[in-house]
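The chain that follows stands alone, in the form predicted on its own, written as structure tokens.
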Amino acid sequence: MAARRGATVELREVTKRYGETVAVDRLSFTAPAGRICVLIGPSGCGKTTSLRMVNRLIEPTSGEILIDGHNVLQEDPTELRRRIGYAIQQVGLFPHRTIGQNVATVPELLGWPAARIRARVDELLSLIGFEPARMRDRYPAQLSGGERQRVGVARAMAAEPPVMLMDEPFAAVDPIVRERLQNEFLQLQRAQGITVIFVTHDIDEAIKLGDRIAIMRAGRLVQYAPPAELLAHPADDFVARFVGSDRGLKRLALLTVGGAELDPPVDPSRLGGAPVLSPAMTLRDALSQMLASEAQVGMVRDGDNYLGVLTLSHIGRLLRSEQPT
């Protein structure tokens, strides 16, 4: 299946106020077509209400908000929010309809023929690992709370929106769920292209999802960078804070084996008990095996293609290159 395009989403000096409350201040960034912008801070900062601007769930005080250059504020706030999907943390199923009827919420709103929507609804159920015919016409209290939230965000994609928001979709799961969620919905969303402004307040999921993340701070803008970036060059003490003290441990779980430095290939008989690494493997991962295996170094294989060597010096000097000053 084809990726479908997700749409850029701009906001332009974007400001919420309710009296003399400032809720959020001159709000700028872009969210490139396709990728997940993350927002995050501190309880209170301005990211629900930011991201509840742009399907005007709240109307803006001041400001632009585009999407693919299009002036949102402009539009009928009913229309809008039919094409852009939006998943909360309650989920928010309807009880009395079935699965595939709560899938199928907006296209039937749409006036989307039956049998298109019928595919579009068994297309997203497969895609978030239910088989059609055994769910699609179950009820909601029939499932678990974290099988309810998929259903949640594959009724937000139904409509195939080009922009989905996100406000803290997978918090009331147990970790175990939460993570097993996180990979099923990076796995969706690449394949469906759609653009993601999410909002968590768990600084892993951010950087496990984000391809930007956007730290807020009292309704301001403090950083904006990929992940990696955002690792390694906080803008300032508060950003070095919030990612937090381990945040090399957190960036090597962005880089990969096959992207790291490597010693020239040795003879495998001189390096006792090495174990073998994989190209695709994340150097975090990396440096757990290397430590379980007591290893000062891992052999970095890509089938029978023998690569080189990395060094437990090697992902040190990582380290220490992201530790605080």
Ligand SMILES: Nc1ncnc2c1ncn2[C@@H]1O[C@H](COP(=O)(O)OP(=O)(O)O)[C@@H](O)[C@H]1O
Given for the second form:
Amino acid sequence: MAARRGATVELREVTKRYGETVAVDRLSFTAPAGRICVLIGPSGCGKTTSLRMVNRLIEPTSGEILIDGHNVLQEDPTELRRRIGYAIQQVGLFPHRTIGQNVATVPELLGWPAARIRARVDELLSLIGFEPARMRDRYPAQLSGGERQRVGVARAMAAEPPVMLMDEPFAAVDPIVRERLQNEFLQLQRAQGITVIFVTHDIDEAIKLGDRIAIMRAGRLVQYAPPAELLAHPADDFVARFVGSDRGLKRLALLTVGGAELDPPVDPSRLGGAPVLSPAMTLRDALSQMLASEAQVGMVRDGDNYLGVLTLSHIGRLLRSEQPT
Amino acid sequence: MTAGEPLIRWDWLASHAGEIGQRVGQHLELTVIAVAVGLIISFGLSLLALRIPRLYGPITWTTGILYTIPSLALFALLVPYTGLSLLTAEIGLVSYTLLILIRNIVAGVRGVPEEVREAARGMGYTDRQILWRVELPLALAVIFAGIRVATITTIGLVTVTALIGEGGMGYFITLGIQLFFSTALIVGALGSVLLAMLADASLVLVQRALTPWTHAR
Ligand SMILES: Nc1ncnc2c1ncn2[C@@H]1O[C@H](COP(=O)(O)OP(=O)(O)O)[C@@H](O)[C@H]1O
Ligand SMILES: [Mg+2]
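Mind pulling up the form predicted in complex with the named molecule next to the form predicted on its own we just looked at?
Time for the whole complex; same chain goes first.
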């Protein structure tokens, strides 16, 4: 399928009060079309409330939410929700409907013709790594936790929504499965060009998936930035602590060997046990290999092409230069 | 029972086969009407209780009282108003199904996992669609458990309606008691028990057919 453009989602001064409690406090940010925007922060900071206001499962006390410039508060909530994908941690698959019927939920609500629904269901099942003929007629109880999560994501994407809301969709599965689901999801999202607002409390997940990260605290937005910038320039101590004292290493995971400054090639015989690094490798992996080989340097090769030498001091300079304290 | 007479007189059974069949039919008819009408009333009251939760208490309290009235007394109370009639029998029988059915319908719907409801709403189901397409189908197993209990209870109670001229297999029980005739007594009692077992087994089959997801492996 051709990549489609997602919609732009804009929150303007959105506030939600429950009596005296202010769950969300004048929250403003724009999720650019086709990007993943991650909401992160400690438990109770208002992530879920913010997300659920976008599809009006919760009504804001004040403020505006615009999708491609249209105020969602002026739309019929049911119609609105059918145009917005929704996936949650507990998945909430319908136990009495087969996998195929679960994925078909929103297309059915929208009255798509049966043939189109069937084609879309099979397409999505394939995209999430299922063999349609084998999985279509199973019930959710017959799947593993990871498989159910996949179906939840496929169901949320089924009607080709321009926007998707995801509330900790991968939090309930074990780390290995989670990593695989994250990778699959990134591919799907890039291919379909959907705008995603993604809630998590896992900073590594936020850095991995987010094009933008919104850090929240007590209902307020503290910082809104791309992951690299967040790691390089945390807005305050709270953000710095939240992203972790290893934020330097986390940044290295976002940078590649190919993007780093290199020393000119040196005769390999003079480099001793230096590891061979490829330009696509992250600086974090490169550093790890250099430390493991007790080498100060690594040889950067792109196939047969010897590009140069990466040194520990290059990496250290990168960390220091963009991380004033 | 007269001394020397056998416990079961097979010749009587053979000569009364037609009548027995007729009474079985009546027994089933009384049961089906009672459970069906009970289900319709219970369904309405359950929906009301689900929409307005504070009505659930009064509804179960009232149907609970009905449930505790001894059946003999209930039929006797009704006769002055509705006579010795099918209507009298059904009013009594229906009133005994209500508590069980309402409890199970409400419990079944309330037992639907919150995340399933949340996902349904989040994907754009209306409240009505959530009820009919999600909550009620998922409550079916629990609702069927209620229908089974209500049916067995009703089949037992139908025998009591013999005292107001109905009765199904109960007719043979009263006949046996009046005439000290063990054959009729056994036909009535055993027949009623067999009917209950058969009805229960059929309901299990219907439920399995209606809820394939509960036994997919
Ligand atoms: N229905 C509600 N009534 C009262 N307070 C609520 C309600 N929902 C959420 N809150 C409060 O709003 C705050 C934000 O909640 P939530 O958005 O669920 O946080 P998060 O998803 O970041 O953990 C919390 O302090 C929570 O207690
Ligand atoms: Mg939450």
